[in-house]
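Shown next as structure tokens: one chain only, the form predicted alone.
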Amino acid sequence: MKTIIGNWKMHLGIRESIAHARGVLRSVMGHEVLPEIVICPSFTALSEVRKVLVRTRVALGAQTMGTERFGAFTGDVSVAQLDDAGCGFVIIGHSERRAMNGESDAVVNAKMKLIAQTSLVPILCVGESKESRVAGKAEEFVAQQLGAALRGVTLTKASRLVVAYEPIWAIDTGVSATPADAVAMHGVIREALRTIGVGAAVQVLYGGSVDGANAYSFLREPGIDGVLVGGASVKIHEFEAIVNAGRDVMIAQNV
């Protein structure tokens, strides 16, 4: 199974989100074989998009969450509220949150501990800067991020963890890593997770300027379980091309 996640970021309003969700559904109609598809609208659109996705094969996710279960935390949204809104997934530690909102490894870890107590599936983002890669420290950096995020987090065999490798230098830059780069780092991630002793079912996805033109080159790699898509996910024809690439790979590889 391949997984394709669309992170709509702060691009669409409520009406636009409803229309786009309907467009995604139309694009997958009539296909028996499909990758797992998750779309992540803004908080304001979650409830309305949920209505569109009820009893369909497309799942709902959130772009982030707060670090507490409930209380006086103005502007935050709790994991319980996301569950109530119908989310099955939530993105944690996206590089934009880390860079623009000051989300440290400790904050990411606090969120992971909360999610581990729920049925929501975390989409844990890790990835190095261009400086780290040029210095030859990319693998060390990503392994450290994983260790910090999962410190003290209990994931059982019944749990599920999605790790999205998104090199910071490739996000919304139009410059993606090569499939070989991604496969190599995915191997590092899997080894780091084995060392940590994660018992959950794990998928490792690539994210970073994925579009309709390059999606197949990543998805055809057995070591890449799917893609986390940013800007291209709000362009229906691009996202449809990415989903079709995943479908073609699944049919060709019988997965």
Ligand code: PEP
The other form holds:
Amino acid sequence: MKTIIGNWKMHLGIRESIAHARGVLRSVMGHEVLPEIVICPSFTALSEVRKVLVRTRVALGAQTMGTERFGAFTGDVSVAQLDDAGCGFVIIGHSERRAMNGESDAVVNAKMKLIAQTSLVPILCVGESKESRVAGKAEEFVAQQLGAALRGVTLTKASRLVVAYEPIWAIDTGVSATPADAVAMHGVIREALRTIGVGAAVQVLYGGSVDGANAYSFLREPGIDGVLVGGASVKIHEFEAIVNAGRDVMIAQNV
Ligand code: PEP
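Beyond the form predicted alone, can we have the form predicted together with the named molecule?
The next block holds the full complex; its first chain is the one shown before.
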């Protein structure tokens, strides 16, 4: 099974989100073999998109969550509220939030602790900067990020964890990592998770300028369980091409 996650970022109003979700459904209709598909609209569109996705094979996710259970935290949305809104997934530690919203490793860790007590699946984003890669420190950096995010987090065998390797320099730049670089880093991530002793079922996805043209080259790699897609996920033909690449790989490789 391959997993394809669309992060719609701060694009699309409510009506556009409904139309886009319907477009995603149209593009998967009639196919028996399908990757797991998750779409993550803005908070404002979650409840309307949820209605579109009821009884379909496309799941709903959120782009972030707050660090507290409930209370006087103006503007925040708790994991319980996301559950209530029908989300099965939530993106944690996206590099845009780390860079622009002050989400430190400690904040990411607090969110991971909260989500571990729910049935939502975390999509934990990790990835190095260009400087870190050029300095030959990318692997060390990503392993450290994972360790910090998962410190004291109890994930049982029944839990599920999705890790998205998203090198910062590849996000929204049109310059993706090579599949070989992604595979190598995915190996580092799996090894780090083994060292940490994560008992959960883990999938490792690649994210960073994935589009309809390059998706197959990532998805065909056995070490890459799927892709997290930003910009291309709000373009219906691109997203459809990415989903089709996932289907083609699943059919060809019988996975
Ligand atoms: C993302 O936002 O997670 C992402 C991978 O963005 P893009 O595909 O636009 O690089």
